[in-house]
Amino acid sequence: MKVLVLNSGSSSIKYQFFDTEKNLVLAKGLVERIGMSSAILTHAPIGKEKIKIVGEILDHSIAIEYVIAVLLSKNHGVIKEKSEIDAVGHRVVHGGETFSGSVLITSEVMQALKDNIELAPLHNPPNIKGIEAVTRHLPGTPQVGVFDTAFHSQMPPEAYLYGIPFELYKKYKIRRYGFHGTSHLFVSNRAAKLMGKPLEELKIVTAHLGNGCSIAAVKGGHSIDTSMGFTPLEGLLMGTRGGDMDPSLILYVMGKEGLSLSEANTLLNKHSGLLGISGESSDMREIEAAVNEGNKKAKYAFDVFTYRIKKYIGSYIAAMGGVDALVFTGGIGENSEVVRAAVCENMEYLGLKLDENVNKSRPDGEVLISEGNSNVKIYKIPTNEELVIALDTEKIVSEQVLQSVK
């Protein structure tokens, strides 16, 4: 099956084309700047140069039918029909708790992801435009949303339940969530087929780690708590996002400088995180370099950023009660050794021995990284969220499929 896969956001639509039978992905790319005259779509397709096109395109629907045009492309294509595009996954990020699991696209479930976007305002609503743009242009082509939150929807309720009244609960789905749902799922399945053995028989912790970052205890092949929550600002710290702090002290800064809501929601998920603390950068990069060169609210910040990430796989250990595994992924998990080691540090007594000399040499793909000895093992796994919406699209528009026959 070839399944185009969609992430989404608000002035951007990141794409991948894959031959699932194949295990191929035939083309990728990235429309920019939608909504400007300086648009850029960006196509990298198998076995042919990259090109960059620059041009006018305001808004979503232009955008795929742009994708779609550079698919069909003689010159850049991969394909020479709209019918061989089979089916269309998007990564959507709010399920609220409608939704447990990926699920074939209707007017039910638009009205549906409609309906949670005050639960996700800044990311919902794109996701919406992008599936509106592919049935203007892919009519009866179906259309799967697979959503971030899903993979955390089996938390018991000890986990998912905030220390506020019950009723408001019930009222307004304040709950934890959680996201990266996709990345945890990928690269808890992958550490247990680098162990051979069953991922139901498993406790591992992930730790997604980029500008944003999550941690997820996954037992049992299920998550059952995660950092992110009601929004994806608690947890740990992030690229501009401020984590887990308490909830008084945004009303203290509130009432200091004077901010509006939507003024303080900026200052938490803008300006804080690694930027907030360091001054520099929300790249971890800089972060680091800045360290190097002797600069202490950059070692502030690179130390909380650690600390929160070995105090949250403490307590998912605790949770589990016990650990097979810790993976690492994401920007930063998958590229920086320095948090690597730091997270690891003093990690011996649970039974995580860092291999340094392989964590340091920097490997490509998915690496083991613990010592011989080492009673949990520590990977390197890079993520692919992508392949996972367009193995689970597969699946249930295969079932559809199977279904209408029947």
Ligand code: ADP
Contents of the next structure:
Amino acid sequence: MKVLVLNSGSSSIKYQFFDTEKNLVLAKGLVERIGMSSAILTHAPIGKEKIKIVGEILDHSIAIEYVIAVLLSKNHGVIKEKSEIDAVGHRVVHGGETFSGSVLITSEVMQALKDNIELAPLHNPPNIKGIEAVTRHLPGTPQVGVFDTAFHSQMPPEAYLYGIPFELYKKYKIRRYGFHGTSHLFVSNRAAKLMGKPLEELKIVTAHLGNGCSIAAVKGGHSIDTSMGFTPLEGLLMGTRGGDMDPSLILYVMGKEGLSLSEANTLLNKHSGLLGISGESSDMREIEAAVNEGNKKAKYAFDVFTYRIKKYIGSYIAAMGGVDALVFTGGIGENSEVVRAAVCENMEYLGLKLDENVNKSRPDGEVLISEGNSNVKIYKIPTNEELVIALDTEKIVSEQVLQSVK
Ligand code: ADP
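Since we've got the form predicted alone here, give me the form predicted in complex with this ligand too.
Below: every chain and molecule of the assembly, starting with the one above.
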């Protein structure tokens, strides 16, 4: 099946076009600066020249039109007819309590997505725009929504309830949801494969460390706890988000600095985290470079970042009653040997022994980075959320086809 996978953000759309039978990515690309006269479309087709187009792309509908056009283009395309796009899979950030797995998009599902906008005001509206644009330009093509929250939907109440009046949970669905679910699902499955053991029998801690960061306790193939909560703000320190903090501090700062709700939101989402502490950058490569130059605030940022991950690993080992594997993924998890080394330092008593040489040697791909005699296996595994979305889309669309012929 040929599946177009879309990740629609507020001003960008990332896409990958899969041939699931041949296990191939036929093309991938990115539309950036949607809404501007100088939008950029970068398109990389398999076996053909990569192209970059700059021009006016004012909304998501036009962006999707361009994506379809480059997929069909004579020189840079990979298909001849629109009808060769068998299905479209969308990354949808927030499924709320409504969706515990991927779904075929119907008008009822669209309504439910709109009902969930309040839970993810920054993320769900562009996801919805992406779906509407595909409906317009590829009418009749089945579409599937794959939710960042779904893998965490079986967390037990003790992991998802906050210590606030229960009525607030009932009234406004204020609870912990968790995000990055497709990534935690993918890398925990890959770790089980690499270990040659059934996922159902394993306890795995998965650390997704990118611009956004989250960590999950995956027991028997289900996420039983994760660090992001009601929104992606909770948990680990991230590029520009501060993660866990005393909620009263924000009320205090709002009072002292006279901040409005939206300014407070910007402070928490855009000006905190690595950037906030270091005052330098939200990018781990730049933080590492600044640490090497002796920058003290960058070192604080680095230390808070790695210490917090270490604390979560300890708490998830306690929550699962043990651990078989620790997986690092995401731009930082896959590439930063110094972050991995700092996180794993002094964890031998828990059975985690990092092989410092393998950790440093930067081989590509999936790598076992623990010592041979480490009780707990430590891996770095490149995540592939798009593949999960493509395969889920194929599965759901195939089931639909089967049902319709019954
Ligand atoms: P996103 O969450 O936006 O998908 P990524 O998963 O690409 O982001 O992660 C981006 C982060 O990965 C940035 O902080 C970047 O500095 C970091 N990163 C990428 N390569 C390296 C590297 N070689 N060393 C340290 N950090 C890296």
